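The chain below stands alone and is given in structure tokens; this is the form predicted alone.
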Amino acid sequence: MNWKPDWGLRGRMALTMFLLFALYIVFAGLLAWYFDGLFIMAGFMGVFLFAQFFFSDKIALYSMGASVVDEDDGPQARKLHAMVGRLSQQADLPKPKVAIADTRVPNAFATGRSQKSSAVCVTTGLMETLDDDELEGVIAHELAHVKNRDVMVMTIASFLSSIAFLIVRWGWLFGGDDNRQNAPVIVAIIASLVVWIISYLLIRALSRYREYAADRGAAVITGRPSALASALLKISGRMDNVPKRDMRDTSEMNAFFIIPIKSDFIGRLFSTHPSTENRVERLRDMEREMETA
């Protein structure tokens, strides 16, 4: 199905990525200026990035206690495989692995370093909450993340931010006279702190834009934006009834979920996801456009 691009959304994503890239160029220049052992540091960065990127799927599934399932692993697995297979064909994607996490938290996420190595994970709480149309909308949203290569994009986007955070936390270990300019290590720590704060805000803005893009992709795949809108409202409402202990057990995966676990005002201000209300409103606008197209 063809769908006219949202140029405003694409423009905001491009601007955010440009600002992030420019910030990282400055930060890399700072590291090159400060440290004599740039070659060693570049090697360290490479290993860190490779491990984070290559094992991202295994780390995410392990964090959720999720298991990859075959079609023969019961009715829930069979149903999910059928949905994922059909929607993957509609999205022109290779069928990803299917995983189930046994938790009452109603949520889902996609992971994997490439389209061929991706996995879509759904919780048992989500399958008990949604009807089949709504569940298809959620799975299509996760497939849109796979198609947009969001795991790769966000891993690359957050790489130097992670390095900046490590320097803020452990920069004192690089003190002494080992730096080229013989500058106090506090200079590198303060500069890294500034880079980390700015990149933190930019990465969250980028994440919110990519959630909108995945919602839009799901609407294109299924042709039913209203089904995803209904799913988002149900998931958001159900969160209030989930025990806090279950919430804490899955909070590390907040950025990957289709809807993050609810937080306070400050948490919402810096959330990786747009508000549910805004997402639902956009999906309903798409439904109306689709009906009149």
The other form holds:
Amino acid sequence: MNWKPDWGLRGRMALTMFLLFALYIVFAGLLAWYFDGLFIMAGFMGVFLFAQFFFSDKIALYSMGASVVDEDDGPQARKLHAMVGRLSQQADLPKPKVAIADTRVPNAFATGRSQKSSAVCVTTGLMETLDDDELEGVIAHELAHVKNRDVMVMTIASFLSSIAFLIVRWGWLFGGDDNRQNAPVIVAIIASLVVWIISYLLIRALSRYREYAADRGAAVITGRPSALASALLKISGRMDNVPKRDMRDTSEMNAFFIIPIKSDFIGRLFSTHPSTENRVERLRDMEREMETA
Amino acid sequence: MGLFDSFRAMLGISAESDATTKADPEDLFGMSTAYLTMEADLRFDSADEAALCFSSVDSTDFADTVDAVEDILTAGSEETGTEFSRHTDGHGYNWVVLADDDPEDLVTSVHFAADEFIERGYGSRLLAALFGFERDGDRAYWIYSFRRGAYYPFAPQGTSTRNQSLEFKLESVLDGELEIEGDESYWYPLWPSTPNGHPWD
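Having looked at the form predicted alone, could you now put up the form predicted together with its partner chain?
Now the complete complex, all chains and molecules, led by this one.
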């Protein structure tokens, strides 16, 4: 079974990455022009990036209160292991670790810097809310993230953006003395601010495109686009009823969630995920293609 | 990770394209002689059962394909006496289970069934073919991965532990005769749901 490739999506993704890359080149050039101790800073940031990259899976699991489970840690664990195993086999992926987070919020995420160190985590709320086919769709979506190496792609994509943010936030500490051009530090701060805002929007766009890509991956892995679609509808229906406190606790993790926790302040441009309606619509297209092609 | 892989990962299409990789049934036939080696060198007898494991597609065309596979096996059973049954287990795996006391017929039937899936464009849905072996109550399986075109050993003890030394022995003895998966992280377990059952029961 083969679906038509979504060239529009691939094109938009490539364009976003190209723009981000171009922006970063300009920014790096600007930093090199401005600062003296650039190499020291780059080294420092490199270590930071490496650490973030290396420990991201543990940090993510820890901050969600999730624990990695074995095959024989009860019926839920057994069921998840069987499901993850079968779907990874279909996706041609080494079986990732399986983790369960004990919270009523129905959600799932994947972590890990490489395919071999990855983990798939689902919440107990998710297992209660969804039936087996839907759960399979959600897990396949997370496996598609692992397969597409989204943690690595997004970490690299946001590297210089976080440097820009650090300069905006702490640049004034550098004062005016230690830069090469004797330009006031405000110049560097304003430039960084511009870079940060543009890159922020680009990264968010990239994140949304990668969600669509993972949805397609999930549909292809399970051979059942409708299952993920109904899971998305079910979860997004439930998400609106979740108490506010949970949202704040977990909103940092949004980028890795299957469905982000809703926020009224953030418009579509700023969101890490496309709207559920758009995602379901695309899955419906795939379902139609399957029966008519 | 090669350049091409990185490129596919960048565009976010690795999942989509790898999940639709064509099946590679080329080295499946190695099992015919492996049965002899298993018996002669390791005293493992055929369990007289083999199985084909696939993931389904939620479409009418796929349902037709499964029907066609059943037709082929029905026709085959008249010739060779290989019995077959089809079911879905508690983990959502789909199985075609074959029973015959001639290992040669098991291999042929698995091949016929797999071929029909491949012909109709569903080769990427084939997960594995399993061939069962027994020795004094010990169970062992050779599992052929159609995704990777290679075999790996699987020796379950109870319902969630692997007898790794036995698997290692099987690997060492049959290496060269069978195409064996070199990367052990792809040796997916297929646990039986009861301690003495087959994975497909």
